[in-house]
Amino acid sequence: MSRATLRTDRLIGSAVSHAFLLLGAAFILLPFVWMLLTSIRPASEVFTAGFNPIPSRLAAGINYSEALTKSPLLQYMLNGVFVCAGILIIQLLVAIPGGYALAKLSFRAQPVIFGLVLFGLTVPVQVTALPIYIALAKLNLLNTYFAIMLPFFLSVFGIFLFRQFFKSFPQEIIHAARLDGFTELEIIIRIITPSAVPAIAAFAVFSITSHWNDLYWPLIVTTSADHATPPLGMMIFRDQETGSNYGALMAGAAIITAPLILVFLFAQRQFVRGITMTGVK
């Protein structure tokens, strides 16, 4: 087979691969594009017959104004920032030392604990929802930020991810630090954590996205709009204010989705590095 033929085959294979990737990307992005188009449509055109992706006139000002003025949407987003930040900080304080212990320390119960971590990955949050709810109710902690955050302080996925990342960390550096008199806590703070920035970025994207979009648990433990997270706030907004005004609803959805896109774009490079270096696909 000639070199020109090989080059042609490679170009055709690359073109086919990119075509499939572009098709998949278009399929994933279509709901977001439709959300943005609906957010700038007049209410009378949302359910018109036929497929017309371009609105006849723009109503972005009206829809986005209603989304921002007829509900405390910015307060819901601020609640989401507080909840996601609080959960992420506690998760990192638990997962980084836990992952380090499972990856670099040798103790008798290590296989059992790692097995429990793997088992924990298979347990959905709905399984523990009832006992946690009863405990929070007896302690009069419902309708608080703490109630929204409590079930997620321990992340077995975070422990597993950091364990995979730390497995590839050179053991010689840790031995040298111990010879220099470093305690295990100092090793974690001064050596391990700075080297784990890609894994931290990857885990942060997963954690923030998951808890920013979470509706199930806030819907159970929160009945007040004062502590509502963005998805729960959108439900309250829909029921109390907009009725069938889907243009304003989609405008609100676009506003609360924008921070997640910005977070991912900001951490994209570190996110890819973290996923690659931990071996989590």
Contents of the next structure:
Amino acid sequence: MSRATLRTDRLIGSAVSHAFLLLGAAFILLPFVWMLLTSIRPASEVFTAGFNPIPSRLAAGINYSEALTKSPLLQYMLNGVFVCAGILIIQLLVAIPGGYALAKLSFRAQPVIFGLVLFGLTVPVQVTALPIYIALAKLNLLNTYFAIMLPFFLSVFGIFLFRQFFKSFPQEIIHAARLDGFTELEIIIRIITPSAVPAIAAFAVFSITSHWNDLYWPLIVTTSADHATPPLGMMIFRDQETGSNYGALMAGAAIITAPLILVFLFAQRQFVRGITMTGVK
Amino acid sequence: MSGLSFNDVSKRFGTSTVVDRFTLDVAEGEFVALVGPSGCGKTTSLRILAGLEEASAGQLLVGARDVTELPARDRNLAMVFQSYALYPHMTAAQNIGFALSLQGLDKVTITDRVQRAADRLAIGHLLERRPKELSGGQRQRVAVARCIVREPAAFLFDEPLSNLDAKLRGTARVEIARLQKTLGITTLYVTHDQVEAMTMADRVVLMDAGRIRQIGTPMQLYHHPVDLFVATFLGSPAMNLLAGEVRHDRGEVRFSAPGLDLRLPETTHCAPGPVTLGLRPEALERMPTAPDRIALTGVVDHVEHLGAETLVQFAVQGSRDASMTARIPGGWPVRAGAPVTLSAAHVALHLFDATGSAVALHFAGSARASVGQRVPA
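What would you give as the form predicted together with the partner chain, now that the form predicted on its own is on the page?
Expanding to the full complex; the earlier chain stays at the top.
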């Protein structure tokens, strides 16, 4: 085969694969684009515009100010930040030492515990929802931040992800640290955690998006707007205030999605490294 | 600084025994090399002493202190690993000084000691770099500096040179040996490379299949191997071996193999039966035969000119598959295909019985009186 045909072959190959990726990206991004377009449309055009992407009149100002003023959107977002941060911190405090123990220490119960972790990965949140709800109700803890966070403090996914990441961490470095006088806890804090920044970033992105977007659990344990996280807040907003003002609703949705996009952009490089290094996904 | 002792240390994984009743005393300030083929248990022994692996049985002493049950961090030992095992997110200076900061020393003392250790290894200018920005040789120096800065009871080395290129390995070998002598620190050094073991160590421990085969100075092991394994493991090119039989004939002790009949020294203490005759390549010389020498004739089939010396492979005459290697001075002209006669002095012969154990050849003047310590199997 000549060099020229080789080159054209490669060009065609890369064009095909890129076209495929573009198609996938378009498919995933379309709802977001539609959300953004709806958020700048006047209410009258939301259902009549058909697939015409360009609004005849910009209504962004009205929609966004309505979203911000007619609902305590900032309060919801603050709740979201608080809940996500609380969950993430405790998850990391549990999952990093847990993952380290499963990856690097050898003890008799290790295979059983790892088996339980894998088993935990297969249990959906709905299964445990009822008992936890009842327990929280009996303890009079419903309608608190704690109630929203509690079921997620222990992340088996986190333990699994960090275990996979630490598995590839050189054992000799840990041995060197032990000989240098480190305790296991010091190894975790001073050696393992600094090396795990990509995994932490990847896990943080997973954790923050899933708990920021979670509607199911907050809906069960809170009824007040005081503790509502953004999606729950959006629901309350839709029901009570706007009725069918989809423009404002989409503006609200755009506002609460923005922080996630920012988080991802910040963590992007580390996120990709973390995902590829752990072999998760 | 203190001595080290292994008393009857064993390590079993399930049914397989990786280290079998390992007993060794390393004197204060001594450099002992553990050498053997891969999987012989040398690294496991070292790691058991370091506390990175638990012994199944036996006792470990650092100085007079029984450390068998202590965790690695309380044993006061420092180790250089094959991969150097530097902390990746710390600079060289932090890597070297970290153990000191864990000991709670103040910053000024730490900086001072790190600087001194770094200067000793000529890496003073690299202290602010991270491991990623250092070459293999530089990383290795940082790893050594990290050990000496702590002034531990002893140094442990686990194949520290095997990731370096050949040239660097030569210089690093000399430097580590020199550093060890200057600091006078007890050292246990694991390697699979016989050259490292021979050139660096005061004493060599040769292991195979979890057991110690022989302990002795490098020269004892080289000149007085207790068995075939030791004889063939040390030396490059390896010792030449000839399988044959010992006969007692009219007061003479004779060695015969297909096409060969050689007279051995009459002092040879060997019952008639199958044996293996061993000859180091340098024992074969271009010397006329004499009563206290044996002569071998053959045809040269390959010549390697190394400059200072020449390696000559030749097929022993009369013997179908006996090929021998001789190491002769480089100036002598030799061609492949030419006939050759080489002889070896009786004192240079090794004889092993059917079990592979060395047979004493008892010479007057006792050239081989000082045999290395034989370890009962």
